[in-house]
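In structure tokens, the next block holds one chain alone, the form predicted alone.
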Amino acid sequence: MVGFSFDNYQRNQFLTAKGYPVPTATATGTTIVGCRFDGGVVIAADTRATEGDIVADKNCEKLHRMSPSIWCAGAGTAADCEFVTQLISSTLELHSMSTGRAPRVVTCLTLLKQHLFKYQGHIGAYLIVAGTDPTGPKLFSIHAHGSTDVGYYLSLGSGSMAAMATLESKWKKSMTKQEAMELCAEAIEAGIWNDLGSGSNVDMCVMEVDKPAVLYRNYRTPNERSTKEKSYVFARGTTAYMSERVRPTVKPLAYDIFEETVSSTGGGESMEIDG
């Protein structure tokens, strides 16, 4: 495997010398978290997808299925997260069929980190991988350049600081399933309220040992549009006016109709057409 490439450094120096601005890093607009409990693990994510300063999707899915007992939460570029997880999920299924046993979470982690490291961070996928296998519940995080981390609770994305503050203050050992679910939901809501790149609803997935994973789509919906107290549809004539003038938007054109007779060269009958 080749080492690090400094081509981008030379490119940036060339752009600076020519008077062009140096490309800047793109921030991720997401909040994703993971939390372990006795006998399982929970991951959660918000549902806002942004395109610059524009909210492109209010209810997108950021939780990706890798195998029946392994799921992944993605932050960063939506397309990169989607296709990377699909690719590794397919590879993981082929590996499972080849070995004849259920895939392990560390296998999924290794496939993802090797693929991301190969592209040196140019694939903008920041992932939290969680699941259960014969060794118990596992929780890992992967950055775009391939580095990994392991812990009892993790957070990634632009709202990760607010989420981590909630996790660090309220996480405890020997948590129950319901306590872990409520903690992850509260951490995601902290990201929703304190980060402009995160918003809308809370998606969650719970994986327990020897049980199939359960996806809770829109587990919490803190941004539901409420009914307005008054109706702002006013009847015609409510607003007074001084005068009225109707102006046509399309000016009619005058045209003439001509009739022309065309004789065929084959000696047949003539045909009349409108010109």
Partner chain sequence: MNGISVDMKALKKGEVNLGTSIMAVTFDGGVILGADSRTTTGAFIANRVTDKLTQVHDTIWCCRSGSAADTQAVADIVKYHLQQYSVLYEKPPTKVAAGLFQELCYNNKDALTAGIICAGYDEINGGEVYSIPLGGSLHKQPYAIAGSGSTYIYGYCNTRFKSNMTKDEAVDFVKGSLTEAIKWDGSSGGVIRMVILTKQGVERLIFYPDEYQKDY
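The form predicted alone done, now the form predicted together with the partner chain:
We keep it simple here and write out only the one chain, dropping partners and molecules.
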């Protein structure tokens, strides 16, 4: 039950050999950035998910919570980002419950990089990991093969060049929270406008030392859809149908709950259990 199943692998290889290409998974053609400031760190992402050249989701969430004060922005294969992030965040929670301490960003980073290295790049998750812990604000990036980088400002994904151009020209050491937030939003917008794989809105998460992390869902919405001039609702009865069946929704299952009390037969020695 644990780990991946390769049941369909041979069948799919056969199909591939026959000339059927494997369909593409949702890749978050993405722009994600992270930036440190005095007393904290901020990460941001765009909200477009693509399947090939189709926009699969116009407002998806690329910011993942690893622990209350550690957040992760993901680029690459959307499913891989989602699941690797869920797996490690539950490992982190168990770890913090057993140690009685809040998880550290480096712990999160190490768990992620060792997991990704084990899969040799086949799990296509490219992550920016950020957060605060007793050792201060931290900002890292991880590539799918398991390599990590440290930085004051980072960008990843197909829009990383556009974002990095903004960061390289406007970043300065020692910024306020507001300055860092605006810089990140601007870097993501550079991706939204100039990278075809990125689009829609800006999501942001701000993590400050000794404060709860704040998620700004749709911090900027520069691509809001205008309301339609005209309604395209069809007149009722437009669609012809041949048969109709109406049923009530399924009622909650009526289970009988039995209660049984087991007691020893009393008198003399109590019954020996477990030998």
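As the structure is a computational prediction, the values presented were derived from the model and not from experiment. Numbering follows the first chain given and starts at 1. By rigid core we mean the largest C-alpha set that fits within 1.5 Å across both forms.
Relative to the superposed rigid core, the position of the CA of residue 212 differs between the two forms by less than 2 Å.
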